[in-house]
Amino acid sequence: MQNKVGNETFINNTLKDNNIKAKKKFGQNFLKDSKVLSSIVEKSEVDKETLVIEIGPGLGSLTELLCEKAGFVIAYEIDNDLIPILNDNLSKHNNIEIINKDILEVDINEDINKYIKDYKKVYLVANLPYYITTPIILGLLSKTSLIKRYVMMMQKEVADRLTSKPKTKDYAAITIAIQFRGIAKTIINVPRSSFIPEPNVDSSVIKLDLYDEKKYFPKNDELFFEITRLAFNQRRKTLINNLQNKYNKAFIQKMLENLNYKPAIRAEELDINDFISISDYINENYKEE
């Protein structure tokens, strides 16, 4: 059956009839490609045993398909003007709660716990606002362990960073932050022409499956993430140059020698286990001056 909401004519008419336009401040670009919408839902593998979290439902194009497949949908929409439109477009579905709040400010665990007893799994499926993609992802990963799968549309450049490998131009601190928690891969590439209005960039959908149990065990998680961020502070600089912003240069040189790394090594050459070794060494041996 054709999804009436995920349709270019419907989107244009709805915006016109309600005298609204996509708002740049909320990063609004409405997905009009019904094949992409269907593919997102199919590849997310949601079913009636799934509680789905959606962020930025917009006019409800993706939401409608999620309601048809999932057990229940919690959709967060920050734009007050879209709430009556969403309520109207999704009125035939009784398995959804639309919450008019900023996802960065909600108690996600409290909202999930209202429904989780009736479902076996919690997935996030969303077309994320591109201007706050990274804060949303890192924020949710730090706030909740209840969401086990993230299926997210984002700017292709960001998706490439999240799914990259060492010794590539896209490899970054956030790559390691994601790898620390799960396995991420790109599942769909989406051209900019698939949106209204058309953005200036192409997009990708990634799937992030979190580990059932913790896989990596640095002695100090907070220090591990801090070292990773420092190491990638300026990509073209060596590890020594980036880390000496906080640590004594002689100490860093000795550490690299003791851990058998070359003096001029850069962060992009190191994998997650290397950063664990480095952060563990600093944790055990560095003394504040």
Contents of the next structure:
Amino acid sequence: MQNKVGNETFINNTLKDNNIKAKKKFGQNFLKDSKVLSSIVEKSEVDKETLVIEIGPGLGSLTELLCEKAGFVIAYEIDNDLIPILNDNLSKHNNIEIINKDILEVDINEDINKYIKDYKKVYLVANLPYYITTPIILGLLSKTSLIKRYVMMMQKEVADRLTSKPKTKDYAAITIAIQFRGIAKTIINVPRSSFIPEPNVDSSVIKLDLYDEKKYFPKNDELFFEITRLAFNQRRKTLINNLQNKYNKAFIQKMLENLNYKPAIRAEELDINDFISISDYINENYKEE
Ligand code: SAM
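Moving from the form predicted alone to the form predicted in complex with S-adenosylmethionine:
In what comes next, the whole complex appears, and the chain from above leads the way.
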């Protein structure tokens, strides 16, 4: 039997036969390019020793390929209407659990722990719903350390931010949050014409491999992330101006002097180690008034 993987006819027929439309509120843009689908699975290097987490299986195109290559797939789909379609399209596979829940609400560790003993590694592979890309990534990174690799399709603009370098226009607080945990790179660029319906942005797939061991050691992780977010609050402003929202100006000026930064420095000129020095300094020297 031929694979029911995503191509234009498959997607259009499935929507028509089930009398449904792609729902904008759930970020439903179905990938119709089977070459891109295969390439995502190939580049994620999923094998039978891998437990895969998929977010938003949609009509099951990527899921079908994942079931073929992976040991087991846990797929979270929020849209009730898609569950019978997924069950039908994936009926020949017995290595999948489809969970009809919002990914932002699930206890991911509990679900992974149900299956993990039979597999060597856990990877996430997904064509993400774009309206919640950042909460999904930051949420999972903070909730679980069981997932070692993230292969995710997202809006190109967001991918550029996650994989950028200091002193570029895309460099942001989230770039540093990602660097803190691992190495991210763009592996595939996908034009908007590869989706049904066509979104008004282009997409990229990124691969994020987490460090096996923690690599950066600020004295206070929470403060480090808070300072990074504050520092990028308004990109065009200097670090002094942004940090002034929380700390007094004289303290920040003194800090920059002591740490040998120029007074007009901006967040985008600082790398992750600079942010560690700054947050360590604040951690040690700032006394709440
Ligand atoms: N994987 C399919 C594909 O590649 O064609 C569909 C990808 S589509 C961009 C995003 C999918 O995520 C949709 O199926 C949508 O219903 C689902 N989704 C949206 N919000 C979700 C949430 N909070 N939790 C789980 N799934 C969600």
